[in-house]
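Only one chain comes next, encoded as structure tokens, the form predicted on its own.
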Amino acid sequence: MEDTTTNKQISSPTTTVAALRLFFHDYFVDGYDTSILVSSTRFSKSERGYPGFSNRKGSGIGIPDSLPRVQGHGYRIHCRNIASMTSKPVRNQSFAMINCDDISYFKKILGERGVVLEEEKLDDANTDWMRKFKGSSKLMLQPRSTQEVSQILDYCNSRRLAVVPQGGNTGLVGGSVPVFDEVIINVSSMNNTISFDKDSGILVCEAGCILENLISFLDNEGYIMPLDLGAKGSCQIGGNVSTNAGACALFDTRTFLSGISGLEVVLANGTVLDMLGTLRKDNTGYDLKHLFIGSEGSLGIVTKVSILTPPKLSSVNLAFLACEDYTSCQKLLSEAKRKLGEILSAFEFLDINAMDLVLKHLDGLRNPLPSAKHNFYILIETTGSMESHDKEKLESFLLQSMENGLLNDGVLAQDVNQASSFWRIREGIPEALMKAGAVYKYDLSLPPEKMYNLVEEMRERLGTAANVVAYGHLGDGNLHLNISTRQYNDSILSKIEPFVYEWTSEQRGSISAEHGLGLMKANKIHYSKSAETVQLMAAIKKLLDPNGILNPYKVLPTSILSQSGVDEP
């Protein structure tokens, strides 16, 4: 950063003046964000995008030729907090720091085992799965019941001790680890399956249940979990709910959000909200559970979940396919929807860069189509109740697609083991990326026809400096864009951001399809949400957590929270 600033000052002496102007005169003029460094989004037009803008080369300062007036009141100017431009917020000085009395209180209600002070354990809990974000918490609490969570939050709220809820800590945007010294509330010990009703298919469990354990439990009962993730061996259901986690799925029988029938949540002041409904239909008042799904622990801590699970169907088929180009992938999806209809349960894609990476870095995996390399690979899964009919339907579709030139090659899994090996390729991409070195991860929702355009443009921008890897859920327009490098590099990052967010916003996409916002994208929310929407979110945060102790610095920009009266710096 220092070298970049120095070089810029030498080449353009007006840099210092421009920087001062940015810090002290960055403002909104009647809805126009007049920063020369901020690009327009579909919700906020910037100075750079304003029709009257003129920027003299080398001046470092852009001046609009004309500014809109508010009738009878001259210019409407709103100050903009420069914190929205920073990568890490400043610690909120209104938050208290842990002392011996606090630790004594927590030991009284949790016992010695529930209060973790060991440096090694805290180091793991402070560090996210990507090893990109690391806090400095000196205390982790491990409650075993909703009542204990309630007591913890009641106390922390009265003391203004900031907290961060944590489960399996498999998040990818820094949402599950402290930013500073927040108290970690880890719910892993709350891992009981409370009940399962075979007639309704409703499962009730605690937030600390590991997803893979729930999948196995339901499989033995003849049902399936409406969620399956690559991190299923570590992630926990409370975290899945809090981030509204997505999966390799396409249709409603596998949609996690539609399967959540109820929640139990503890608010910042310790109040327990029992919304643990087990009814298929309940239209009495506001459906408040949706406030907490995807809120990343910023409005309350999820302690119990009730989930509607569908029966396990006997016929599951999986094909691993190869396409020449992305257009063929799109056409194949369109045809699959028409020809496979109700039995189509997943449609995943990965490009040649993703395939090469997996085969290079993961032991024991083989290319299902070894005769030649292909530009794109597709996994199609069907799920139904008529084994011979479903398989025949899939085989007929694949044969026709081959004849029409949509497919170059393909293979149908012959047994469960082969199907698992196919899925291992797709689900193993994140692990392979980690083994390859540093990775910049972007989880985007885009119109399917535009998804791969971004990948190609990113490769043009970065050239040989990075390996751009793409895969995702083509069935629901979810692109996982990954930029793999040997090590993290500011120069590479400057070519990625804000370009990736601006491009997504221009396509009316979402900068977070599945992973959430966390710390990484909290200040980027305006690329996907309007100012009015974000302000309403901040008002809800203020109502439910007036002291701002729940997972601070995450999800919403600190500048917006301070404007709404939430206790942020």
Ligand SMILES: Cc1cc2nc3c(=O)[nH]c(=O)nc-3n(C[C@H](O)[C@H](O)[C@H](O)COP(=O)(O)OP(=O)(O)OC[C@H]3O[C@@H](n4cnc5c(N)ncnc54)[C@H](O)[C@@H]3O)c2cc1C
Contents of the next structure:
Amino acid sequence: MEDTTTNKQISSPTTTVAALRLFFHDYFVDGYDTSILVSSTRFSKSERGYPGFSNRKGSGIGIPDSLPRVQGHGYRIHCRNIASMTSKPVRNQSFAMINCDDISYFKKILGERGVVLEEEKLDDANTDWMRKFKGSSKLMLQPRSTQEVSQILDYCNSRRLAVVPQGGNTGLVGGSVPVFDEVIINVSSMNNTISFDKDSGILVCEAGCILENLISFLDNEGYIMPLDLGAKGSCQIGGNVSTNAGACALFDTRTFLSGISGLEVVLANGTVLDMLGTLRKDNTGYDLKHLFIGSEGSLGIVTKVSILTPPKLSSVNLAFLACEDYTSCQKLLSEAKRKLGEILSAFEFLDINAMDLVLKHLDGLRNPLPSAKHNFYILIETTGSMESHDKEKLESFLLQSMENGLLNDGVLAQDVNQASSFWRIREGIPEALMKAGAVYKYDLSLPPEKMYNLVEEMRERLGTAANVVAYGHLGDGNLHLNISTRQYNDSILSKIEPFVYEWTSEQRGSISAEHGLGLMKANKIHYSKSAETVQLMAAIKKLLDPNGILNPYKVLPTSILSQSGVDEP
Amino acid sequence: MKIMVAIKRVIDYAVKIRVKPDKSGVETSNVKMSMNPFCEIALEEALRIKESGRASEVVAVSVGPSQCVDTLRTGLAMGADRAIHVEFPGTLYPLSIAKIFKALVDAEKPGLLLLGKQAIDDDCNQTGQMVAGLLKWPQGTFASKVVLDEENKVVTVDREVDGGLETLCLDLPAVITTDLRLNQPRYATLPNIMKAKSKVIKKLTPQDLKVEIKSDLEVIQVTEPPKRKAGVILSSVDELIDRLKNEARVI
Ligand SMILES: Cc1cc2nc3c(=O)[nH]c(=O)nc-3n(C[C@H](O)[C@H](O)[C@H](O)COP(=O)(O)OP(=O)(O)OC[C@H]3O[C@@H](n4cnc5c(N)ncnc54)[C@H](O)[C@@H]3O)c2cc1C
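Alright, leaving the form predicted on its own aside, put up the form predicted in complex with this ligand.
What follows is the entire complex, opening with the chain shown before.
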């Protein structure tokens, strides 16, 4: 049902409602005549919003005003959220099932070590970091070289075995685990650094290198990785590239895209594409590496990455600050951009709910501003080359902001240890959310001035049923909206979705700022991308992966792929 | 009563130390420097004593090159009332520092001298003991708890010793060196950073204090610890036993 709706919505938005009404008419009528109003996106306006309909935002269903009301219950609605109900796709039967011959073939090319069949290990690999998505794969392959990846894919493609590329399995949208029985291709064993050029700062390494190891390798060489995030101890560079991960630090080069100077990728049919060119400038033909950055394993498996790394700057300063309200946070940001200029390297915010959660659930953390509670906390980091000059600049900016009343309070890290403990608070939020129970995660790009309105509206909608926690990179309008509940619960979910996507689309925001679409949001792409764009994406997918074996059911709506010719029963 | 606290500027605790190629010492240029963590604890303790009303003034002192002023600013931002910088650009060893402190104590007359138990760069663990000797004051080293009794002019100090605690009672004035578990130092808040801007840092030289800097020891060389070999992952218990038997020859 969802597929049909999504597909309709993309191909011909004007007929979606009519089609739904036609197909599901009986379900909606229970003594009343109800009509369905599909959510508006910024590309197509639905009938909701036209006069004569109650604008019941977020319900996915609208009711003509002429409808009689049931005493005391408001409107009676029987089938809610038709247009954006979250449902699991069905297994694509054109994919083969693994058999003994497959396994012995894989053992022949990878050796015993590279073929994982043990239930325990498979259980981990089938389950995502949030323990929210779980597949039932019976086989994990661990190649050690590009050549092995190529052989695996060549074979899987000819056998029509679906695969899911996996790195550190820290992805947050269900992209890194199988949906059904897809073969897991885990690149963790490909973890060599291949070369580092001390003059150009270009690092070439294999996809399975753990981010934190690269960070410390570069630190030793006097360079920095243009990416740092909370999952660094587990996530891998291939996964970071494939999700186009964004970072806490690094203000302008936020998405790590600008740092990637080349890739080696294996296509679905086993072809190895060497795009590792380590030139800074190269404009010969299409820059194809961009296709794979952020493609979430749906177009190819990244096997090697070359990254342009900047030299380490010696002077890093970090302040942990408190603001009274969201407006002050925003004013502080624009002032910081103006007064700190090029040395401003991070501007992160968390609200009081996020702060309380971290302090409650993580051990060994200490509130840097214990004397009072504040509604908002901000981290400002500067990075430069002139220690005392930078510090003085930051200090005088902060003191001035305090005098202007933008800041309630604040502390300035005096050594690296203090700085890490401030960062630990911000970076520990996802972990604290996990410990607190179930969590619905939304990673949105929104105009910064509107960003927090969504959080407040969400709190109003959910009342005491859930804890709405907000944090993010205020510097570039990226809100991490997290709804923490005791356990996953459809009635809460229906209050959140599609409301959150509609709201975002109305603000011309993005429903995935940095986590990607994965399984969770594959069918939501139309909230952020026009029909033409999605069609082109589907055509590219079909060109590169005609059998659709790479990470099926993810990123793009399955309906549109089957429509444009990728096999489906 | 006045409390004097010694503060040393060292390579930041979190920085990876690199030995200079000529083995004459460790690389300090372009390296993040911060307050020695044990000195931070000493300062925190002094501030707590003052806040509890048992002391009237906290004076932070640092001996070393001109950049020590930055470290003293941190001390002032934490809450010290004023600071003294004894400027000396060259290498200093504990005995010289102890003599400088003796001279400063003679001039300032504090009731308590607090120092970190050791500095994390040279790990000497000598200055507190030497200055107590020069002053002929009682000393409580490795303090994990300090209780001041002003009326009776004594201070009780808990020391962490192997397998237990030792509690001492010292007559004031006294020297105390601080251990890790004594307290958790505060952060420098913006209001305190602001206040610190108007606090005074007095500059002196060893000559001003009539201390001659000389040393009867010489560092011959500094070397890195031997590199650990990377571990290997073995595929089975049998392989492990085989390696332990035939390669490592331990079983
Ligand atoms: C605590 C925590 C904090 C996080 N913070 C941030 C943050 O600040 N910013 C941010 O952007 N994200 C963040 N994330 C999510 C982020 O997307 C992932 O952490 C990381 O980028 C994914 O790397 P991974 O190796 O774990 O990939 P996986 O989770 O294994 O995979 C992610 C996706 O990439 C694909 N993939 C993985 N490896 C390859 C490969 N070699 N070739 C092709 N496809 C591949 C997978 O199929 C999947 O679709 C966070 C996650 C956690 C758990």
